[in-house]
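Encoded as structure tokens, the following chain is the form predicted alone, with no partner shown.
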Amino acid sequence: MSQFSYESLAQLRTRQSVKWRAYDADVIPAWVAEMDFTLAEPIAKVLTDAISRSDTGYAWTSDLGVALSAFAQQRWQWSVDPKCVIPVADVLTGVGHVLLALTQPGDSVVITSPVYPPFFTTVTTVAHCEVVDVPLVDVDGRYTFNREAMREAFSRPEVTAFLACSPHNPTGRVFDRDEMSFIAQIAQEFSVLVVSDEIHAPMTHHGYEFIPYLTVAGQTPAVSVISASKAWNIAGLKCAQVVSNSKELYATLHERIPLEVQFGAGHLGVLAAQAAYFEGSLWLDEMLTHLESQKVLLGNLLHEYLPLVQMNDPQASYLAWLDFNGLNLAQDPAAVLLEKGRVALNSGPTFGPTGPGFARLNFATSPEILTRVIEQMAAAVR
């Protein structure tokens, strides 16, 4: 019996989260990273059980590293030391405080745009560092690192860290072993810290292999920041994990990251994450099968209704990076589609200097809603 299901538009409109409250009631939201699915049963049970016993105190996190370690070993053959895991509220909090702990104000941090917009401000306003943007290159419809430019950036004395996004948001790339080994090689050569945001890793589509960065990092200091939040739709419960590749690095982070940050994970978030890691794999695989069918449907709908819009085939998650440049919708297609089509997408220019003419679409919904989204988008540009 299937453990996975999705909700109707009428049901979804009763939700109170940001996806469903940010826009007017006639707008179909296909933007923020929330999914239109019902909770996995093990997660729903652990949460309702906690509420039924008024169990809403501070989080006990001793089992969190064990749960992540079990999932990582089973899913990716990645041996995570539970004693090298620090709980935090969310991935960006972890990323910001890792950079703050391990870099100096005024250092430079490499990022690869188009990339999740808060990367820019996390580097500058949290870590007080400078951004060095080395845009990905599109090679035959496949985004990858510009190796010559990456090596040149890593060689600069002011560059002390690389903030990676793997799998990549918004392009959906799952970087292969050769690509990840290249990053590890130049990180070692130039003594650059790699902090890898791996929040979308559990949503790697079938047929692709996610390579945890710490499995290729060697002895060069490196940190993964990961969470169950995106894959099981529990972002509002607040729980992520900072994973170090050595006990020495863990000790440094444990000493330098403020205690209030290390105690920032929510109790319900910890319970939900543990349920996801220990018991959520069946639901996850069914959900991924649905996402893969949605990806095919999206491609077919674009071909039928918006043939001038190009999509790079996402290899992970539920985010499609759409190129509207063929339609001449100016720099921000999302603004046009919101105004004329009553569909909310993420604005491409917010993802960096290569974002104008693009928009990001969330297809983690039902086939009916996705079809309606594309139909309304097509009507808006006729």
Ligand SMILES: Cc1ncc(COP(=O)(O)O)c(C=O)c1O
Contents of the next structure:
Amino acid sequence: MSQFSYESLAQLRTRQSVKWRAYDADVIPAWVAEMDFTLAEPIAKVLTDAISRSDTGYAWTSDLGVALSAFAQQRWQWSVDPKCVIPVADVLTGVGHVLLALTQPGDSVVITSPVYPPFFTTVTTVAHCEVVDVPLVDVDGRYTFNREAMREAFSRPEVTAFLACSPHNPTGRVFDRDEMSFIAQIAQEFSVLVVSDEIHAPMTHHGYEFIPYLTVAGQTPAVSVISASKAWNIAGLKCAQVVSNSKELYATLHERIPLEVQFGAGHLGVLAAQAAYFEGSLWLDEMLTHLESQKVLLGNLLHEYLPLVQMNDPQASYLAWLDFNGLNLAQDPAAVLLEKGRVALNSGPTFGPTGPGFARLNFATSPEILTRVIEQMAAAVR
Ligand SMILES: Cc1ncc(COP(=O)(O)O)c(C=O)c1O
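Starting from the form predicted alone above, please write out the structure of the form predicted together with this ligand.
Everything in the complex follows now, all chains and molecules, and the chain you saw is the first one.
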């Protein structure tokens, strides 16, 4: 029985989340990472059951690590020790507090732009560290690490951490075993902590292999911050998991991260995450099949309507990193598309110094809405 379905534009316009409220009612939103799909049935059930019991107190989190562990083992053969899992409200909170706990103010943290914009401010304003940006390089349409530059950055004494985005937002890269092993090797060589934001991992497309960083990290301290929030569209419910690669590191984080942060996961978020990890795989696989066909549709639509726009080949998730440089729309194509096309994409320059001329498009929607978005984009630049 098919579980997956998407919603019509009229249904979506009744939603009250940021994607549907931030812009005027005539704008089609294709920006923030929310999906236009009907909630997975096991998740809807635990949520409505909880509401029907008026069960809206604080979260009981003891089963959360067990749920993540079962999913990670089954999906990626990654053995997560439930005792090494700290619940937090969301991935960015986890990333910020892990960096704050394990670095010194003034240290440098490597990131690889173009990258999820809050990485810049999380490093600077939350962890009080400096950003060392080592941009990914585009090798034949495939973004990858600049190995020489990464090694040079890791070798600097002030660099104490690498904030990885794996799979990578916005390029959609699922780094392969060789790439992740390279990171593990230089992390060990130069004693650099790796904090890996793996929020997009459950949405690795069929045919690609997600390598959880902790499976290649060895003994060098490393942390994965992961959540069911993107893959099952439950970000507003607030629940993520910080996973350490040793009991000692877990104990250090448990001691240093403020208790209110460790109690920050929402009760409904925990229930929904457990339902996702234990019972959400069928829906997830159907959803991924849909995303994969949306990716093909997007490529075809761009070819037909906007042949000068280059698209990456996302290997995970639902974000397309579009290069508008062939159209000469100046620095921020998203601003032009919003003003003239009434479609909202994310602005490329916010993703770092390599972002001007680009925009990020969210294709987690129906074929009809995606087609309208591209038609309106084409009309805007005609
Ligand atoms: C790479 C990445 N990390 C973190 C987040 C935000 O997650 P959270 O709401 O759990 O902080 C996003 C949201 O799109 C993301 O793409």
